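Take a look at this single chain in structure tokens; it is the form predicted alone.
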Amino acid sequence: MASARRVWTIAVGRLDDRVIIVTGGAAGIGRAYITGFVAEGAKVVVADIDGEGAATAAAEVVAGGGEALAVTVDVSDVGQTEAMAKATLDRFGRIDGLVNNAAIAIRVKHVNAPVEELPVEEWDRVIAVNLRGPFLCCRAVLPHMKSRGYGKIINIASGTFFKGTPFISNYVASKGGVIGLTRTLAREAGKSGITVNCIAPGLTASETEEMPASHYEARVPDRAIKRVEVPEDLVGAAIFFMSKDSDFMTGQTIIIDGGVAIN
């Protein structure tokens, strides 16, 4: 399977000492954010429902010589994802940032199948986590980013809303849901100083998930850019909207899928 990976190294610092957390940050995506946000000198809380391989990966962090917490999460769980916040305030003592990043993605345990025959549970789950897990996140950090009057959250959407993906209507109104949700809190906490913005991947491939490599190889004939799309392709906008570089940007979405959107 194709593909470009990148080391990413400390140049400028852009994100120096800024609390990040990044929501299923375990593994996957979530692991790259925060690979990249640690590389720019930031301090980064691993949460994911996974609670071990939370604690892994900000080993790993604290190993490199940054700073990390590991936090377990569920983040469709009002309870939880305040503690999440509790607990990066009382390690930290502030977060200027959060990644929604944890979802319930097509990919597992699923079920693909049209409107009419979609079960309601299987609806009900995957809204749970893929926005109502934002929304409760943002909920939680909201307050005291308001208190201090800065904050940066990025959202991920996905490419499939963009397309209207077929079969998969449940994800696919998740993460339309996810764009609204950014557009009108960018409106709601601007004032306070508060960016709000979106990340929209397109398929992407990793070490977490369990496909052949030519579930990624077919989608490249539909990119501008013809290889497979790797979670390193998603950080540098990650690490751009956490930055100063976007402190006047606000309520946007990028899509990140190679060109494909713009078939």
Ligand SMILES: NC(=O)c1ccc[n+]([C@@H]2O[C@H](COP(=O)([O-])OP(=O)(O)OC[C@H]3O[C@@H](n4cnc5c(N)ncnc54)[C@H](O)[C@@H]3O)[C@@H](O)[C@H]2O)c1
The other form holds:
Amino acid sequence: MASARRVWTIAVGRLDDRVIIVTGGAAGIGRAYITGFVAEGAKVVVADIDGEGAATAAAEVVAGGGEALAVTVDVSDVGQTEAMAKATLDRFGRIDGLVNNAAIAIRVKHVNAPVEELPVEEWDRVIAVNLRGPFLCCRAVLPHMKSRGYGKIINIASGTFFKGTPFISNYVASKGGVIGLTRTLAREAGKSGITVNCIAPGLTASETEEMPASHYEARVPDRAIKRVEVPEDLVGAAIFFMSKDSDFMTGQTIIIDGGVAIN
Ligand SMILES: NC(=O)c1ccc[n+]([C@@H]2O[C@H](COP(=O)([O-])OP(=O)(O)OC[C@H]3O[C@@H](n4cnc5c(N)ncnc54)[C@H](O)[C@@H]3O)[C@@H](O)[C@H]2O)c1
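Having seen the form predicted alone, can you show the form predicted together with the ligand?
Time for the whole complex; same chain goes first.
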């Protein structure tokens, strides 16, 4: 006999009402994280040095019925990262998640040169944004996350770290540092209910306007999965690391590159 009980299924997002800051969220892969988080019910903070781009991205979220705040921030600046955290708390009352995605990578360029020719200032500039930046952003949100006993932090590294890609030692070293920061902070913050994980993307077509398609297609033969990587390929893992599904997982680095590096 069929049961008389009705089973109600309520459609809920995996990130309903979570408040998540995405640095470098104005463009590229960060913008894809924003879109994915909003689709899962999150309220987002688009934090970027490109204030106009951040405002546009946030306005698009709001136009689509979501909640978003745009913050102009240079992640290498102590005061500005603290102001980013404060603006988030002033607007939403809490910070559940942080994605340290901003970097000198594609839109903000870095110089390619062998180590002995790389200007010292160029080394410092990239390390300041790509490594000091995630450190400062973690530092800005941790007191709040610890006081609530909850938080999700995702740091963004790069497949270049595993390959030792030549002529971008500053970039590769910064991404290795990000993995180190992930591991240490995971141990420090686990007892406070905070998970810290890392995503290492492969070469991703995040700037198709400027780069010829051939630049991205050249990587395809190295991959187990034979196609160009796109920003959306990274979003599922970011949602997972932001959701309760990953509550017992911390200090990990997940490589998403279509199977260039297989561990
Ligand atoms: N695209 C790739 O092939 C690739 C591969 C591996 C890793 N990654 C990593 O993924 C992340 C996103 O890459 P992307 O391709 O979208 O890069 P991108 O250059 O398109 O976007 C980076 C964003 O960070 C912002 N930004 C730069 N400097 C900043 C600063 N000082 N403060 C705040 N915001 C700043 C930029 O304005 C931009 O919106 C980066 O951490 C990058 O290193 C990218």
